[in-house]
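The data below hold one chain only, encoded as C-alpha cells and taken in the form predicted alone.
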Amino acid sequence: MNILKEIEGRKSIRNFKPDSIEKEKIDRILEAARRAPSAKNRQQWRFIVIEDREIRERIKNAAYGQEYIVQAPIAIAACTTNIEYRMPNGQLSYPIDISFAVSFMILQAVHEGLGTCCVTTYDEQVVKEILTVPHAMRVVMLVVLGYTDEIVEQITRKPLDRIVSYNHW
C-alpha cells in the first residue's frame, strides 16, 4: 500500500461540481475517521453530515461568507464531546484527535476521487446553534467534499533538510 500519492495529490479544493456524492464513498470516508488513533482510544468525537443545502447555506452565513461551503455537495463538521481531558503531556487532546481522524477522512476522500477544504473560519457558537450541537461540545473544524474541475498540482513543500533533525534540535 502506498498512500504517499494521495498525500501528494491533496489540496484545499474551493471549486466543487453540484454533483453529488455515493453513499459508499461518504460512508469509507467516515469510516477511515474512525480508525483513527484518539488520546487512551476515547474516540470523543461525533461527525456531522450535512448533506442539506439550506442548513449549509447558513453554515456559509455564519462563517463569513465561504461560498464552496454552499458549493460542496457535503459538509461535515467535526465535533468533540470531552473538550476537558488532558493527556499527561499537559495538552488537550480534542484538537490532536479531531486533527488525526479529519486528516483520515480527507486522504480516503483524494483516495476516492474527491476534493477536500477544512474550513475553520466561522462563529462557532451559531454553528453549534444550526446543527444543534450541546453546549458542552465544541465544532472543532468542518471538512467540505465533492468532484472537482480544478487541477490539482503538487504543492511546493519545503525540503526534508530544512525541516527535519535527528536526535537535536
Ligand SMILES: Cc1cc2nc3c(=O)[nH]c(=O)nc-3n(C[C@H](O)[C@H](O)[C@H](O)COP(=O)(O)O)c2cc1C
Given for the second form:
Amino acid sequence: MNILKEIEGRKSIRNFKPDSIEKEKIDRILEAARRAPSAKNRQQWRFIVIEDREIRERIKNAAYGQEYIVQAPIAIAACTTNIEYRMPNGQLSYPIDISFAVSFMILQAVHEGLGTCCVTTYDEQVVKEILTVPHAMRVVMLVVLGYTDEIVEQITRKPLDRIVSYNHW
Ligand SMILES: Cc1cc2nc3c(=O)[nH]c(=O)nc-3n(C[C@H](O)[C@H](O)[C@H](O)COP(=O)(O)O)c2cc1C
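What's the form predicted together with the ligand like, now that we've got the form predicted alone?
So here's everything in the complex, that chain up top.
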C-alpha cells in the first residue's frame, strides 16, 4: 500500500466532464469518510450527496457562480451535527473531524480515478436553506467530484525544512 501515490495524484480540479459517477465508487468514497477518525469517535457528521442538477444550480448561485459545481455530476455537503463540542485542549472538534472525513473522501476519489475540489466560498445560510439543514448544524465544506481530462500537476508547496522541526519549534 502506497498512499503517497493518491496524495501526489491529487490537485484541486475545476474542470469536469459531464459523465456520471458509478454508484459503487460513490459508496466507496462515502465509506472512506465513514472510516475517518473523529474526536472521541463521536462521528458527528452527515454527508448530503447532491446529484440533483437543479439543487446544484441553486448551490452554485449561493457559491457566487462557481461554475464547476454544476459542471461536475455530484457535490457532497460535509455537515456537522454538533457545533459546540470542544476537545480537552479547548478546540472545537467539528472543523477537525470534518477535515479528516473530507481528506479520506478526496483521496479515495483519486484512487477511483476522479477529480475533486473542496469549496468553502458560499453563503452558508443560503446553502443550509437549499439543503434543509437544521438551524443548529453547519455545512462545513462542499466537495465537488467528477471525471476530468485535466493533467495533474501539483502546485508547489513549501519545502519540508521550512515547515518541520524536531523536538522544539
Ligand atoms: C478548506 C478549503 C477550502 C477551499 N475552498 C475553495 C473554494 O471555495 N473554491 C475553490 O475554487 N477552491 C477551494 N479550495 C481549494 C484550494 O484553493 C486548493 O486546495 C489550494 O489552492 C491548493 O491547491 P491544490 O488543492 O490543487 O493542491 C479550498 C481548499 C480547502 C482545503
